[in-house]
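Only one chain is given next, in structure tokens, and it is the form predicted alone.
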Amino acid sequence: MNHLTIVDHPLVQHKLSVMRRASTPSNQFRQLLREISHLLAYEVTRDLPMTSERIETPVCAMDAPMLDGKKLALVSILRAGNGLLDGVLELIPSARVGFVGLYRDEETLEPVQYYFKVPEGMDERMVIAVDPMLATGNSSAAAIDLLKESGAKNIKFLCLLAAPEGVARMKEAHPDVQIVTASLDERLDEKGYIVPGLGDAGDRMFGTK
């Protein structure tokens, strides 16, 4: 599946296993999510455009590699996306930030939009949408729809966990969007939760039920 990248780095996998434990408290869960987001960010930004700039080191002059083009845009799919957003933003503090507010109707499992705000010039930026869980894929696909309507053309999707059903839904709706995740889990249960998963990421981040 060349539209899916699984980051199997040992540190990522270890931290994810600790997050999966039902006994892991919210404060540790948030910290681990922040740490993992740093590691995932290296992979999702691997092909950022580069240029060179003439600089002076303490020894000599050189043509040094530098990022090129407009600053990238990080878009959090609320509310759980903020957990990944904070970590990636620490690594790329110059990035522009947007938000997509969606919640999942628990009966239909379909997304309902309540907020949308993104930076200008989306057509000229690499856009990274972040949400810890790619479950049914309905909310994620809807969020990408909105980003494309805003002009975004170069979009990646960063998540902590993905279910095969969500990956298939995203590939069907947006085959041009690369998915980067720490794990492709087994399946969804009858309530649309990822199995084995880690529960509701938002609830575990913020201590809500």
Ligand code: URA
The other form holds:
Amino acid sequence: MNHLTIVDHPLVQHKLSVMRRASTPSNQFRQLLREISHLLAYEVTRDLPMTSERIETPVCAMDAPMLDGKKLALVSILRAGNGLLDGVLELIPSARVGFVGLYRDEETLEPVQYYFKVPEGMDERMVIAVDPMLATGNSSAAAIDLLKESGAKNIKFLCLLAAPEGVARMKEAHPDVQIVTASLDERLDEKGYIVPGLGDAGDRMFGTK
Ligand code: URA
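Form predicted in complex with the ligand structure, per the form predicted alone context:
Everything in the complex follows now, all chains and molecules, and the chain you saw is the first one.
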């Protein structure tokens, strides 16, 4: 398994560039995030187990490929995770959904948990944790810790942007978790923002600041 997968498809890269622009308004930002999340979902679900089912087409019978196994779980890391969640859920509407509430202490940059609710049977599901920004990796690694405590064994992490620091932190803490992202950016600034990044994803999405 590649620990880091960068989806460098032209559609993803173009949409991401428009999202990065400081002048892009929240409604367009959300719409683009939804569109990109469809394309990222395609990549992150690439190795879902398959089975086949005998079906009748209008022409003949065939063994048709179908998704196998227990329904997967999407876990949004609040609050910005919801922006990615909506689009992925559109593509996989039967997925179960969980939420992890973590906020980043602005001084220590350490994650603080305030909410945790996930579906039953996490040990049998493929789990896709979604958070647009993998910055320091502290909150992402903490969220994955919580998911593993709930029984999850097969976890992927889907984000829009990743910083090298966050990728390294995740690799150290959770080498078994594949990261799928649209871009590996340059670095973090002194406030823990991704550079060049797109600013605070939650604020950009919801128009707060
Ligand atoms: N979280 C964000 O929303 N943006 C960053 O650049 C880093 C963390």
